[in-house]
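This document opens with one chain alone, in structure tokens, the form predicted on its own.
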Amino acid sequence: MKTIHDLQEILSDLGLPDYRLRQIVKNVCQNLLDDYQDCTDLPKDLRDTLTERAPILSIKPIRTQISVRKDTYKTLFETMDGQKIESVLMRFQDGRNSLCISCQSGCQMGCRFCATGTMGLLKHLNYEEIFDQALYYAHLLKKEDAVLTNIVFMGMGEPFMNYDSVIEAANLLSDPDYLGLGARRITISTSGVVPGILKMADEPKQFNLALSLHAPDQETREKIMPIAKRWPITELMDAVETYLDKTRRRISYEYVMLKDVNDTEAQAHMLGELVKDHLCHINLIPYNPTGSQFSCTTKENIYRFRDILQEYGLKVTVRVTMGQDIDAACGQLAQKNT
């Protein structure tokens, strides 16, 4: 929604009480209301007004797709400069449902095997536009009497990145003014920015902390993350203990499955030792197509992959690939629809 400044620029221009910001925030994020014209404990001329100078939505809903099998949602939003971002939610059948959203449009971070990563960086999103895709996406569960229940940082971009908006937006997501959702609903990833993973330690809400390794050697993964040259994996690791040491907290460990790449039997037994004594938890992801030179492993060579962690006493799993039929799964994202 408009930005807390904004929205009191408008009510001191118009001469109204502080308490009239609580409202408007209150119909919002908290009753849902996606017209202001519905918000009838305001003053049918502050509602005008509202409509006029602070659109609810700082991003525009362009195109939402729905997978085949009604479980995923896609929606294409360009912001107010003309940039194109998309987000994903995910509707499991214990009653998650699950929003993945963008902190950027494209990427700087080059993975070789995202399609992100091939755009390039075009724009870092602003709290409000990255908190505006959880709010669409509120608004649309409330007509379905459903709920959001979890919001992941691993759509378009690197979070640590563009540190201060997330923090920002995460802040917000999890304020009981706003949408409310608990810090432990929340999950921050990165493809590996030290500096982020240091500052995410101290942060003083309890935001899940997720780490694209996706190989456990220097070598390999250099070959498939640039950022690896950037911070190299024993300077990560280093990052890692430090937040696990700081925290006490779980982190979870993304690793995508490329055949003939990071899939050996040996590679498991890299990974198993390299995080062993951590508390985390591995998600294993079928790489889904993203008209890169990577395939994606065997089935059998996912689960003996999982079988080998779980000798180290890791708890491991084979991630469900959802909305690959819409360019929605991991991985995919690429404005294929502009």
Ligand code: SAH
Given for the second form:
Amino acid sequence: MKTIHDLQEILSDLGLPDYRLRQIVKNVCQNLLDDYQDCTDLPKDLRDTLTERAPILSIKPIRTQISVRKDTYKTLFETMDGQKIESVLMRFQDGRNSLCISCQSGCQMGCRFCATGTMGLLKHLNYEEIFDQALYYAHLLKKEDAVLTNIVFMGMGEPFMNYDSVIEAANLLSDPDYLGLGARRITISTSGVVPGILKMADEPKQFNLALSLHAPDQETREKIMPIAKRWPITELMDAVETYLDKTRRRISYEYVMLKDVNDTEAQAHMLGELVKDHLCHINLIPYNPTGSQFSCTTKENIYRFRDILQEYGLKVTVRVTMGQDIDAACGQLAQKNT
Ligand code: SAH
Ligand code: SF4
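Instead of the form predicted on its own shown above, give the structure for the form predicted in complex with this ligand, please.
All chains and molecules follow, beginning with the one already shown.
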């Protein structure tokens, strides 16, 4: 099946000129029309042909759930080859509408605290399937008189295990002819795939990098993230330093708070020592229950952990948990009820 991403082929089949392609992309990606019949600058017979031959999205929305507070939406999509993926929209009071997208169905990294990690890898998404999650939400938000402002690659999957498709999708998301989101509004989050970090340091566009560090020492990291055996923390931090030197951009460290695992005062000091010289921001993420053996650090201890990090002059925030009631919070994406 061809989609809007294969229009060039369809148009040349029909013997139509190239400008039609730009016209259609403009209608769909900039004017955010989600029905070819509304593209009134196209001849009627072309609208009909497109409707029949080139669905706008390469993924099919199956169901959208909205949290009780109406600040989080979660959509389950199916790919054309029958795999399930999820995207989560977070609507913040300051006007930001941030979409968390998936780059794989499932994930092979097996982090012990993550529901997606229990699924194993089912599919690497192609760039169209990644981009179209954002296109779907750009269309949906338009109907609510709102716009998509940020994209985070923090849904299902490890972006650097699907590097080329992720970067291709990110390039398209920031392409002014497509969604035109500024590169700095796009964040790619990795569990620590060293070759990906080094490659991203050389990308021409200034996408943000987030690193799911989750422990300051090798022993703890290995216990909760199998990837730490493949790329030990020393090698990982060397890659981060290369990235920081080359790009001069800020990195975000993600740190999930697991009671009695990675949340001691000693670990806060170790983390402070490890990253105090980096241009960085630390996000402490309260652990969201996924049926694993872990539980979340108490609120009091999360703030104590934060205070210690701040003594090192670090910028630290505690992430607000959103969408827990619809299993849309970090680490909870796992096609539970399909
Ligand atoms: N695979 C990428 C991005 C997706 S996960 C990565 O691991 O970075 C997005 C973030 O949620 C990561 O920082 C991840 O470690 C974190 N996370 C996973 N499971 C979680 C859970 N149960 N509670 C809170 N955060 C979790
Ligand atoms: Fe994969 Fe990220 Fe979950 Fe780890 S935390 S299993 S890398 S999705």
